[in-house]
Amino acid sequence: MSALIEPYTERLYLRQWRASDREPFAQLNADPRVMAFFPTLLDRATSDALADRMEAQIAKQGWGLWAVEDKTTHGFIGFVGLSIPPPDLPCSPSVEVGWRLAFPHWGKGFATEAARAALRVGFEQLHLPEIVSFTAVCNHRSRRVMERLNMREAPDTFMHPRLPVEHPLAEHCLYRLRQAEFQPQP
């Protein structure tokens, strides 16, 4: 077990998961707007299992996909953090920065702010040489976040190995950020 890392920003806490996060997380994962670029909505049991895995990963290595809390309301708004992609992805082995926020919290800069804090952990504390992010080619909102983080789009797309080739979300784009390119300030 590693020392727990819980970064924060001016408006957000990135923290370990709590039992009280499970219900709003399940609601987020059942929202078609939030899950538009994922193959399926998640039922409560699947959502809870995902939260359990993220919580266990943070407990094991000290970092991962953190629960995000709004400092003003103290409410759970989603997750942001670092994870290790499955080995069957073309960018593996690597560390990915990712996010998923509840719809009412979109458009406020929270994803970029929290992802920047996660990148700071990756580059300044974990000393990673590079961090990646990827999404379905048609997910323009997440791609804009990647661009605001100064990530660079790789020249080639890839077909996600866990989706059928004909699936509308199968084609993915990859973004990369090297440690030397990281700009910690917004």
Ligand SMILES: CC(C)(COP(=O)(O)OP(=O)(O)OC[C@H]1O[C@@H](n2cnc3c(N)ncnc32)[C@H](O)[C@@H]1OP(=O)(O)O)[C@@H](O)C(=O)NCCC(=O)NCCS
Contents of the next structure:
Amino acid sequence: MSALIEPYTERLYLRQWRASDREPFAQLNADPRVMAFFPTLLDRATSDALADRMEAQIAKQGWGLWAVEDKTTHGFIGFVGLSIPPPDLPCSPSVEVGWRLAFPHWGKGFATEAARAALRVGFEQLHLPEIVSFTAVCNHRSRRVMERLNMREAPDTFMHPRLPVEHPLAEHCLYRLRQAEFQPQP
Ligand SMILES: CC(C)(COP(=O)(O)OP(=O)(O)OC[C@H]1O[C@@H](n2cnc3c(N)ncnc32)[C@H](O)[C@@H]1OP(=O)(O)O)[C@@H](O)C(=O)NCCC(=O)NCCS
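Next up, the form predicted together with the named molecule in place of the form predicted on its own?
To see the whole picture, the full complex is given below, headed by that same chain.
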């Protein structure tokens, strides 16, 4: 067990998961708009199991994919944070910054704001030399978040090893950010 890190921003808390997050998390994982760039929607059991894994990872190492709470409403809006990609991805070993927000909370700058707080933890508290992010090449909304964070696109795409090569989501792009390139302010 490591000391729990729970960063916050002007508008958001990034915090450990709570039992009450499971219901809204299952709703967003069942929303085709949110899951458009994932191979399948998640049923309640799979969504809960994912939340359990994220909670356990934060409990173990102090950081991870945090539940994000709107400071004004105290409502759960999704997750943002840091994770360790599977070892068979071409960017491994590495630490990834990632995000998934409920549809009503898109278009407000929340993902970029929370991701900047996660990057700050990665660079300033964990002293990581580099953080990566990747997504299906057609996920332009997510790529725009990477670009707003000053991440640089790697020259080559890669085929995700968990998807058949002919799958429309198989081709992934990779973005990298070195510690010296991190801009803590917008
Ligand atoms: C990817 C995802 C998190 C991006 O959300 P987003 O709301 O587009 O991203 P941001 O939080 O950075 O918000 C930026 C938008 O908010 C707007 N905005 C409004 N108020 C703002 C503010 N105060 N500050 C900054 N931006 C603001 C920006 O103009 C921008 O709008 P635009 O996209 O029309 O140009 C969201 O689409 C999502 O959860 N998708 C599903 C999951 C997914 O695909 N995850 C990635 C898998 S690898």
